[in-house]
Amino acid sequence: MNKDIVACFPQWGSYSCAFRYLFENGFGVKYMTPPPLTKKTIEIGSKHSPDYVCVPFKYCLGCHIEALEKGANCLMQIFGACRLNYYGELEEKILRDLGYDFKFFNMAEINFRSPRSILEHFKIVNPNMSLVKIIKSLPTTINIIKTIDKMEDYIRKNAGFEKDKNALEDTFNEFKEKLNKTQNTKQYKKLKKEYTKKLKSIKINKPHHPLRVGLVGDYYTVQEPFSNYFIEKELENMGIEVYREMNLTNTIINSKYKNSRKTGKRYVKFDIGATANYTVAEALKYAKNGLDGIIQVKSFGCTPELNAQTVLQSISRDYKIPILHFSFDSQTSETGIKTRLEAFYDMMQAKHK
């Protein structure tokens, strides 16, 4: 491994146990688990931002110094559907512009139909990587992530049921510390066995029919906890079954979004942007299999998002369904979302009576 390399990617969710994965393992670099996001990460990306830019990229900017500050030396930045796209080489000027000096592995620049433009920008991390090493470490990076994407969404829906409080959150927080130790395929599987058993042995009592909530939005806020001021969290203290369809098994490793045009072309006939789409196509199945309640969480800024919210009022009106809508930005107020969170709680629980 070279260790003179020091890889980061920006605070995502849970995810990054199986970047560290891919990076030590395919890449042959160290790899920096990102710092935790903080009011001081939206504050230093805020400072460094255009004013406009939506929140995700002042996070992902914010995340960046202190990880430069840290000790790292290679930047990533993916790409998207949208405004996505254009994070990465903007980032990259202003980085550069405040004295910065790193390496930077920006997707949106790779040509994915050419094997020479792939290697190439592999090669900006560590250019004596060894491509089967890369290929050998992405089945067990890929099943990482749907490991963490399956206890998640067993964690959502069972948490506010525990007996003992926080049983299911601890558990799964000391799964990803060992993960992050884990050298080699065989080590991850007999952790994935032993915290998937450890995982179901605790003790849940979930009334017959709890209420039930469906999490949408713009694909970073919905994910990651802190954006979204851990909307999931409270949502299961209040004793609600949390769905959430948005993470990477789905729209990455199963592509399960390029259906969603056709999935609800009864209130979309066309692209409306980003996961705008797919955020249509799943309140719809919420509505349809009967929950109680829809959430829609968005970035300020987040144009395709805000597209949706306009036909999300339809599904909610045909379906007689509640829908909430959240949009965060850096100065959003923790006691207002609590407030509205708490009021939609007892709307929802007095039609599910």
Contents of the next structure:
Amino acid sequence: MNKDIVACFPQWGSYSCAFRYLFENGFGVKYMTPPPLTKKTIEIGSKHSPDYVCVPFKYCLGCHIEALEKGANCLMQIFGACRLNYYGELEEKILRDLGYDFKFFNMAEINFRSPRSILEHFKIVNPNMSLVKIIKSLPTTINIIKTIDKMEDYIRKNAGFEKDKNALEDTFNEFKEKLNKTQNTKQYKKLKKEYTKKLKSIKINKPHHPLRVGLVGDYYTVQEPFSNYFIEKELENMGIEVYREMNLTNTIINSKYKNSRKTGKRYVKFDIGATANYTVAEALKYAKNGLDGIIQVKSFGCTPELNAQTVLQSISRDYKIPILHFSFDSQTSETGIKTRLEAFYDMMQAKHK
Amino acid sequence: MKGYLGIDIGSISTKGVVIDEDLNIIASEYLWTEGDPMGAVKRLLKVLEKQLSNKDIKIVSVGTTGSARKLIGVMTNASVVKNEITAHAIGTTTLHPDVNTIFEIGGQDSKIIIIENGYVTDYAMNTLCAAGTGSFLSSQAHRLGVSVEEFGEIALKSKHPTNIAARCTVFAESDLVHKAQIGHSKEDIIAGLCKAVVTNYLNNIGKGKKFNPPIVFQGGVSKNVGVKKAFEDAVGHEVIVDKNGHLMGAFGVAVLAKNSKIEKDFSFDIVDTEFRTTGFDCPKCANHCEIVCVFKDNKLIDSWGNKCDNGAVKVN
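Can you switch from the form predicted alone and show the form predicted together with its partner chain instead?
Up next: the whole complex, starting with the chain shown before.
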């Protein structure tokens, strides 16, 4: 392993466990688990970002600066079907202007049809990488992602009803900590088995018909708890079963949303950008399944989600399901968010009875 | 006789209501918060105590709502601490059981609540911006040299309201200055401003919603007849303004306090008790949670603001 190269991907849910596995076992470089997002991260990020860029960019930039300060020297950024495609380029420029020295792996620049282009970009991370090793480490990386998503899904649906508060989350955090030390598939499999069992053995006291809420929104905001003010946790604490389908497994690995445009055809026939069609398809599914409410979280200025917002209102009317919209930027007051969530809860509760 | 106290502490004004067991309002007061919620509540309680002095009422339960509900809830030992959306909905549906739509414009916030068969089915509240709320109207009244109380009456005199941009207060303000300088009359500008507030409200908060009558308009701004008329013109239905419309949040939370059946000791003596809050940034991690501690007679009674247990300030 080349210990001089320290790679870091911006904080994104719990996925750093999977990325670490890929980089350490596949690319053969050190991986830095990004420092957890804090108010300071967003302060740094906002300071160096263009004012009207969406807030996920600010989080990524802030996170990268913190990682660079801690010794990371190989950063990366993904691509997407919205402004996200330019973010890598912009981020690199801002960081270089600030005087940092690092390698930058911008996935938006890869031509995925050309194996040579892929190989060249992989070499940015580690010039001596072995393609065989990367390919070998991929299945386990994917499995780790799937496991994380599966466990998180279970936690979302049950954390509101556990007998010992936080037992599920504590167990899951323990799992992630241990996962960060696994070196091969065998160790991972053992760990997975052990913790799946542990999670299932935690006592849950769920009523027959609990309140159920579906969470939709833009790709980053809905998946990164810090950026949505831990809305899932707030809901769980109210004793609500939380549904959220947007994750890596469903979007990229299984491409469950391949038919999202077809599913939502009645409401929107064309592509409305980024993951907004998923948002519509998901909301429609929640509405059809009779959930008590839907919450849309988005970053302020996210155009695709803004497109989806109007469509969601039609769904809300047709299926008589309340929808709450949140638009987040770098503000820090949570009072307003709590007020709206409480009122939403009261409303669902009154209707549920 | 048993009485129930509801307090609504908004950013601009503080409202208090005492109801009896038959939900009649027997004492009420409306005063300015002036950036000091605890001081405002003390002033409020003094007035309410005076109003109740010749009646045989014992307050058995307190409810608080509004943006300072938590702080005042601790201070008054409240049984119910409820968000203002629910409180308003409960208050209005108690007095007007057939209501279908509630428009509410307060000092810093505005909301719409849709009700079907007595249950809230949808609501919206302004998010990032305070455009078209009471504080905007009062600052513009000040600019035009009229008091906000007579604003509505002046607006009714106008025959041709001036068009004023409604999207954003900053645009509205520059529009207003410009129109005044090119010679529009004051009545027309004031009427235009009322219209702009309504347009802004319906475009932002009311977007995509259906306004089914009966419609009740409340909150501090509902006292402005100019805005009421502008609402009626825009929606095409009669808009009801209750004479207690400005107290509805406090009334609602008093009803909730009564329904909760939780009775706690309350005494007007807290007017003379010293309450103090201190805030500090928790130094334990980079998150720097802003922690608030509440002291009663120099004894810590509650604290909040920490995101994790590391920052918890223990109350002995």
